[in-house]
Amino acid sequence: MLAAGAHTTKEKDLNAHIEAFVAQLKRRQIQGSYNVALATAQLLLRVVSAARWTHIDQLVTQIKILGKRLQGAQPRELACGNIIRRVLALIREESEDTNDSESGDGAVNSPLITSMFSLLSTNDEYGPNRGSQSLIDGSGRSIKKDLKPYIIEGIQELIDELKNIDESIASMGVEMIHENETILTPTPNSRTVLKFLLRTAQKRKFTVLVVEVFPNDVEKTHEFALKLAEAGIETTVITDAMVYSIMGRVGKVILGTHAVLANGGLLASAGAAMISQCANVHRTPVVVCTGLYKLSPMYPFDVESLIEVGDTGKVLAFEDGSLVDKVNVVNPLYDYVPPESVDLCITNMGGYSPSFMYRLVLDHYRQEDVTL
């Protein structure tokens, strides 16, 4: 009577808590695809740890089910549904790895080894344990094997990933940036962007350019120029009218991004498609510093559904009465950026041509999940 106590308790505690993130969610309490992310990995460890099942189909459609309900939480927050996705993807390959290592007619004639986790397989037989999956050894007896370690240890992994992620990107700046370059960035709300040229700015000396991006981001972009100033680089706001006629000065242009889709274009602040255009025209390189969490699977079939439009009082207030009845005010949160305005694409695991992020969709997500 005390253990299902005890795990009525749990489940309790552990519904509460997705009722709590799935409100925060919704109420835009928790903002930004990195805070998104990792308050959806370390939700998801907590689900597969007090989650029970006999077979690994079950905990798929668990994570399927909560994936659905965080996804239309905020259907425009696509690092939620990337990590959904990425759980899914390791729990899958898990049990695949684990049927390979364990079919056959023993040690010998068993198949290569395709994941770490599989390194530490065993053939010993398991009791009864909730998340263990039934399998058939090569002399027909019936064993357990617990999957559950494994599929937890792949989840911390994924959080390290994350926490260790900008540092990471960081640290390829040095072969990004010359000394005495000018950078343009129109994305002051993108902490990889600001961790990249600080972290680059500790071997090179360089000049910023950052656009004000108004109306949404322009307090961001002072507190981004000021910190950028602290650290001892020389740094300019400027309006977004100026883009055009200073981008001849500029060496590169480094975007931040929302999210990256499965065709290589991008979605990124307001103003970030226009400023990218013009540096194509006047030929600058585009450099794009994002991590794979923001890598999403989705393809641009519909761009306004992906954009999120913000408060138009900013673009014209509504005391302006006389104004306001008599046009229509959007005020879009995001721009999409073509893959054929991107030169690179700076990830944690290296850089790549906006062209090949299709193969690193292949190599993160499983065709079967694309849709929770």
Given for the second form:
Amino acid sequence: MLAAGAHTTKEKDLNAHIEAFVAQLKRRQIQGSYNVALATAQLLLRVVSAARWTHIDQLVTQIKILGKRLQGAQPRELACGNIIRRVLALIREESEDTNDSESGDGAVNSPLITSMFSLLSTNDEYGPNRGSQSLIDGSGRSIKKDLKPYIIEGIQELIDELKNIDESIASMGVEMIHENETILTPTPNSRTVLKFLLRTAQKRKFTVLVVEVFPNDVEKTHEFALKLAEAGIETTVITDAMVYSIMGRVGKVILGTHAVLANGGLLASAGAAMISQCANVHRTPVVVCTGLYKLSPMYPFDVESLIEVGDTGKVLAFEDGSLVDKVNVVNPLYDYVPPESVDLCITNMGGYSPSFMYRLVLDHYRQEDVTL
Amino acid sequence: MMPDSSAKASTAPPATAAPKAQQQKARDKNSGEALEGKAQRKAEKAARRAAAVSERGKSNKPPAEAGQVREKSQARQGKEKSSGGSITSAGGGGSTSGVGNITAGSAISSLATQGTAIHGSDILDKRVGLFKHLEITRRSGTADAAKDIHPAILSLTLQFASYTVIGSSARCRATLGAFQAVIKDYRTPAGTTLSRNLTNHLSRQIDFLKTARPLSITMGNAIRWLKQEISVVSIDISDDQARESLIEKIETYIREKIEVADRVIVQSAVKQISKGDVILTFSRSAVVEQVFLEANLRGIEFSVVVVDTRPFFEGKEMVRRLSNAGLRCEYVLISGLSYVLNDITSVFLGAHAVLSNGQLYSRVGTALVAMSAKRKNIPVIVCCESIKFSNRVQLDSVTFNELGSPDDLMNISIDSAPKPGPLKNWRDLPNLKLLNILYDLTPPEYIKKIVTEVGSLPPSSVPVIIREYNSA
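Okay, that one was the form predicted on its own. Can I see the form predicted in complex with the partner chain too?
Following is the full complex, with the preceding chain placed first.
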């Protein structure tokens, strides 16, 4: 929330907006990593524009508090927290940049270049101490005024990056798919994968096997298949159970994901784990198409807590009353795919192997922001 | 005629076949149910004419007539189709991979649908290239049945076609029961003996049964045994006695090969269940169900996770029976398999058949379950009667399988009320296909052991059993 004592109409508007956003998140009116990420970034833009601070760490604290609230509204939507952390890293970067140029002391903080050695060095004081240390040294007042436009510019760039992600990923398609190939896609609810395939189809002729993710995404699957077929791609819809029987004839498995974790593992739609395993057994490459905003600095220490469960009425209809009483029904929405199962991650910044994802985490997020 | 048309087919461009196919499609679609037969005959004539003329190239043969003649023509057409199919893929762009060449315009599909098929030619234009060698059987009524088909067979055919009677053992038992009725009502015509004529009579019944669904391995084994029994019927005894003895023998066969076998398997498999186990099973297997019920009866405390898949949702029936017996059950669809696999102690699977190279031929999805379990070092136990052993060998699930109706995928409901999804009009899009296969092949390395009534054995020992016990 904004600084105590904020009573101007503008700030009241902003508070109302934040409240509305949190409510929308809670009610799942905004759903899906992309939508949540974009909405969060736009909200942060407004917050930063309206915010006032004397020290930069006040802004950091404000955003952290807001971020904690937003993350708590949809706890398993990691994209929200990712954007918050990106913005925080941005703010810290800007402040350290300015500080360095002012005080000419680059060695103390090592802001931009994160080497492996900084990983190993223990940093006991995170957050306010470290931040304020660098800033109190410089001339306080003049810095805070200069930073705002840069931060806003940074957030704007982030929003632009979000909007253009699919474009950059799709352009890598021709390098991945050859003529007359058969592609299997186990996550048809992914827009990124759809654009990837549609773009590649302009230059290559290939076949796509679309796996229904029954019951949660089956309608999206069917629409995905319709779109592919309308674009002239040979599309075949198969059920989840058929994957093993058909995998021997598949050239590549291309999937989208809900989130990428810091160890390179994925949180993808239900069924993706067994399909990736199936691909491993048949030595079929597994390729993930994801924007970097889905990369989370979290480690999957407790995988089950990350997996959301959905409406059991979709698995066993509630009309079947006698059965529903006696039987425990589970409908997991996501699946954890371990990094060993994935061969390549294609992001808007290029292709990386899953073992490299931790570096991207280091590049984009700050250690002190991991816990909001 | 066959070599001619196929030779000419290679020279003719595929494009000419496409508008013909579309016309065909339009014609068939527009005509109502009543005119369908007429249109079919017309189309058949046109097709025959087209096949005879060299420039036309490929032809699209409409549904053939019902009856025994069908089998012969089907065999002929089947050969034509396969030769024509391979030439299409060669002529259609010279690509090596058959999969990449699933062009909708290819009209090489001589029909295998029999009886009152709905949208006969439509189904075939929309077949997935990989599986073009498999037939789709469709049957909605028995109006076209020949006069000598027994009513028990008629009703059984409909039960098969609507998946009311489903499952390897159940189908075998039902078939043998129907045969008992057929034999009971059979009267040897003058001029021939029972041992010679009954076999032919039964063959006609079997051919009609095949129009609903292909025979299961158990049915194949049982029929082979029955024909053998009929052929050794002595000429000296009267027809009445012969019929009675045959009916008696069938009864014994069912009892020995299915009921007693199941009991022995249950006794053996129950020893694999201990207190605190969480056992996973896939879809519905009658014998696995009996194992669980017996273990429950013995008071062993364990719980069961049933993994199910569409379009049949057989697991629902399994979970219903188990929970009614008081077992603690969990129910999940196959996409949630990885989520539940963490707590599982063992996996029990049923079989449609076990092949001679140790591969398990079972409901589609079984391979996924077995693979996932093996990767987590969870033992996989298959319960299967020896009647399910087959002499066949097979390496993958594509070369031999059964195709189901693609419309089952279009329907996205989870209960008996059909609910058409976004793919309601999937037939209109030439590039869109729906694939519905019924079985898959699980490699022997995923299976710990197979429990049969002759003992527990590793999958590699199946041909030994077949030879020693002569059960196939």
